[in-house]
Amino acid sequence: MATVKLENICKIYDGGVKAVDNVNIDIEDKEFVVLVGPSGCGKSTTLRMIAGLEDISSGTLTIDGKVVNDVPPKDRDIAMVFQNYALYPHMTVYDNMAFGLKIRKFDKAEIDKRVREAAKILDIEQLLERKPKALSGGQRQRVAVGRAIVRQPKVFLFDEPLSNLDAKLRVQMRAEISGLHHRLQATMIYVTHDQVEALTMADKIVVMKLGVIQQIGGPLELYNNPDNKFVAGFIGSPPMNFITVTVKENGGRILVDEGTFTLYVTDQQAAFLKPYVGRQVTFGIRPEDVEFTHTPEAGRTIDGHVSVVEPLGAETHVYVATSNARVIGKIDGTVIPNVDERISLIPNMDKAKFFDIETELAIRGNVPNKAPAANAKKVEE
């Protein structure tokens, strides 16, 4: 297999439109990388520079220490999977698995020989001789896969391949992909709009917004350490609550007001906080990480009304209004609190984060100064 370096990427449209910014990300042998972010940040448009589908503006990019950029995608040893599936309709699953193999040539014996072993490893041996029409979505994205493994490339490319599937298929093909990258130990470098998606499956997540990168790390580095409150929100499900509230002093100790309710900070926030005193801050919490009461106290838990219950199973979600804000607990599936019923919520303050007001930076030890660039013009991928 091989690596995948994008040193300064730009990508720049008529008009002067950026839709990729100045990206750089370095992708390791049999890494499986996740390109995520809302629709228009650019992640599809990397992928497809990666493929040789979009030209580059700027910037180097090198397949196993060569430089593409101006090496057709026939001539990039790598391999994409499409949205759409994009198999041929005229063609049975065996002819469309082969079809690329066939235009380079390859011998039949050694042509049938790779789609069957990736019909094989996709279990859809049974399906060679249908048709795309005669398939469900499931089964044509599986073909397209296969599709892809029969080339044997350096590089798989998967653009927000599980998008028209439906939920439960999804979390299948998910776990599958997954698995066919530990068995193949391939590079694989995946686009999805969708932070579970990338949550579950990637070695290291990239992080976009409007074209520009926000950051990269593993899926836990990102959820339990986020640089920016952009990518606080958008990892995590439900997304983290954001109050608005204000630091303030008593007694020697540090406090965060948000005009209906109180609460200390750990120890170790008091140090980063002080130099905010008397100023505004945004205090992020999770979901999961606040536990229901009955009982309100001055300092520890945010109180309100129900405004909405979403009783799902294992846990309940609990929207609570406050005068200024609307907080969501993940509390407990036995418990399913009355809609307008006054509870509190105890926030695991151990697990709270801060964000500068104007910088919207992770505030952790020091006073952020400087905003990721993120003033591309958004453009649709």
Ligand code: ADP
The other form holds:
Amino acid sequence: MATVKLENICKIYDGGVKAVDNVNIDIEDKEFVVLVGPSGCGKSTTLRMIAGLEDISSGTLTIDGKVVNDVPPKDRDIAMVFQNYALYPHMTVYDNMAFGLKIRKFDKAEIDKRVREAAKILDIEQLLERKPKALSGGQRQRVAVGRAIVRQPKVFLFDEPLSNLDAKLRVQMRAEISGLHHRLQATMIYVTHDQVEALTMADKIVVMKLGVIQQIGGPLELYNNPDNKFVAGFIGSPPMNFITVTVKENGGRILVDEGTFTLYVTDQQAAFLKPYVGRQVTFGIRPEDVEFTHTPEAGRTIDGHVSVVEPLGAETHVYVATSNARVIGKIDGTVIPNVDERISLIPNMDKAKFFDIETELAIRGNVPNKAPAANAKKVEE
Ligand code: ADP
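Would you generate the structure of this protein in the form predicted together with the ligand, following the form predicted on its own above?
Then the entire complex follows, led off by the chain already shown.
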């Protein structure tokens, strides 16, 4: 059993930087939780506070029901894997993996058993006598993970462990860490700036911005129901298109007007957009939620001309410049439109999102809208 609970956790660095602002996260036993957000959003600081490598300015950190704010790192029963691997260069792989157990005075036979077991799991048995400099980046990463596994900790912490690997190896290690989680059935907390890693690995994603949690949820929950414009734009690639539009009513139907094209919204959307008639909102549509046509249709298509075409084999990304915006569409890979050609995109309006221009919160009627702290303050003002 290993649950981790962060309650009202804040971190203010010397000099007054508020790196982490009132963070609340409940991590369940065996859960794989990913903290994700752009550089500087406070995710590493949060992880380092869980590890005990950074003091907690205020709030309560609980591991397995026990408050550990003042418990030294070595007594927290956690193991951390760092971005730079942090291997001892003068030690063999075997000794690197054994080191943490030796200093904790485990007997030799137990150390040997654990090191060999971990090496087997990670497929590095043949490397045990090598020094780190004789290993590839991917192999070093495995050793760093192995060093954590032998400890059999309650909680594994990963700080951007794949950032130093090339793209292909990153994809492979991503799957390996997911597999490891499944096999070890351990609680894991993983920090990354890469939303693809978050979507593919996490049971639960915590999206952060400027030290504040924006939303917590499962990968599909965040993808399908982002609470605000930041989460909508951060999760998904290429990112969601955002277009400023004015909400209008025409013969009892609600539509949004960009200036050069209009789109009728669904009945459900009409219900929650009605209070916005006459006002501007942000219309959001993901690149994968459009189709293309050469026949513009008022109320149904986004019209413009092709400015950039990116053929990727399985799909083509087409950048469409309207009079006021640029919209990316993900279309069939066999279709390669010409630059400057007139084109229209048909958004799947069932998938469209709308955001308040001021608060950037999602406008979505009866779906509960949990305002993140920073935005909540803004609403109250
Ligand atoms: P992330 O991991 O999301 O990139 P960090 O947790 O490293 O973000 O940093 C969050 C904020 O705290 C940033 O503004 C960063 O500059 C600041 N920060 C990080 N470490 C320190 C430190 N030791 N002293 C002062 N400010 C720091």
